[in-house]
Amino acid sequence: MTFRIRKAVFPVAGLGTRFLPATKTVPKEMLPVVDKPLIQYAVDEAIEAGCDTLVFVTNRYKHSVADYFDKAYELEQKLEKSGKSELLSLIRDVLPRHVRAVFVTQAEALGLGHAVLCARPVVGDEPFAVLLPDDLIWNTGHGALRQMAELAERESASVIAVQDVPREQTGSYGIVATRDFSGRHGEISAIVEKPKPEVAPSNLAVVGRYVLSGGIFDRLAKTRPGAGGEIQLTDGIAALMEKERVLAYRFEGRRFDCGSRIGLVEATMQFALDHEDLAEPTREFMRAALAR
């Protein structure tokens, strides 16, 4: 079986309560970092990795994500009549012509594992990617998912992105133990959801990028709900490991946890500093602010 991925799943059904009241009407995936919403960065990363079918798992109340990727006829006509070709291309090119967007509804908030399982009718049994837009990964080279996709294809195995976290923070992540770690990757021997620091098998934390075998769907379908009545993706991966290799990969790049307010602020500063037009004004503002 080849592990070349063509489909990417984006679980975007969450309520974004950390950003209330803003997320009362604006989904957290649509919160901007400089001039693009979080979901656009994740989509761009998936397309760079070779994906041409994007599956958005949403809830019945979220229309903004679908509207963002749909045509905006009235706005396009106004920009065209005004001769604003650069702005027109920005809104027309959120998706390349060869890429399609598919929207699937998660009727109940039953966890990340359940959200991924909802994408099965579109994905089928082939390998696919999962990207959590909350985790924005900045890198000057290839995106994290492309790095992972190349490893998955080379090793014919599922790949999970990991990063080192302080031991006291293991209770906020899925944590993996590995064997035969070489360079940036190693085979996962155990995966535990949010363990206490004293029992965590390591400080290697799972972050929001996955390349998974289609076999994960059968495991998720048999996974019983855990704490809070949710089906954990971690449990499905643990079951998958009984039959297939799953690799942990320390990606090149910096992750920003944009599910937190400080993470969104940090990401905005980093991307502003990396922006051709904004870099110097941002540095000047930061110098002035720090001098006060």
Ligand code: G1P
The other form holds:
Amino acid sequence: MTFRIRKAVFPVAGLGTRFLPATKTVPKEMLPVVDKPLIQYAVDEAIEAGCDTLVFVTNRYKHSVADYFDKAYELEQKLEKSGKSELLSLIRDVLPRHVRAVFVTQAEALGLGHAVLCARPVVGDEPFAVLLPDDLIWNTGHGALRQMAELAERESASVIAVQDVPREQTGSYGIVATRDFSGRHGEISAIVEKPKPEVAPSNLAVVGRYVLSGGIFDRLAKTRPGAGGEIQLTDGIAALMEKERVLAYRFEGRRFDCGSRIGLVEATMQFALDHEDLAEPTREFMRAALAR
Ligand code: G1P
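Alright, leaving the form predicted on its own aside, put up the form predicted in complex with the named molecule.
Next comes the full complex, this chain leading.
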């Protein structure tokens, strides 16, 4: 089996309660970091990794995600007429021409594993990526998913992004135990969803980037509700590991947890520093704000 990925799944059906009242009408994936919504960063990362089919798993409250990737006829015409070609390419380039977006609905919020299973009719049984847009990964080199895609191809195995977290935080993540870590990757020997620190097999936490073999779908179809009463992707992966190798990969880059308010604030500052026109004013503001 070749492990080249062409399809990326974006589960975007969560409620985003940590950002209420903003998320009363704006899905959390549409919250901006500087001038792009979170979902756009994840989409760009998937395209850089070679994906040309993007599968958004949404619910009935998330029309704005589909609207965002749709053509904005009136706005485009207006900008075209007034010769604003730079702005025009900004809104046209949200998706390059060779990339297509597919939307599937998750009718009930039954968990991340269930959301991924909803993408099965589009993905089929080939290897694919899953990106959780609220994990925003900043990088100066290749994106995290591209690094993972290369490893998956080289090793012909599923790959899951991990990072070390303080032990007291294991209850917020999927946690893995690994055999032989060499360089940045190692084979996963156990994976548990949100274990308490006392029983966590390590402090190596799953970050929202996965390259998975199509075999995961059969496992997810049989997965019963687990942690939090939800059908967990983690449990599907644990079942997959009985038959196939799954690797943990410590990616290069810095992850911002934009599912939390402080994560979104930190990411905004980090990404502002990458914009030529914003870097200096941002630095100046931070210095002055800290001196007050
Ligand atoms: C999900 C996964 C968890 C993973 C985390 C990464 O949890 O279930 O295994 O560690 O994403 O962000 P959530 O944050 O959606 O509760």
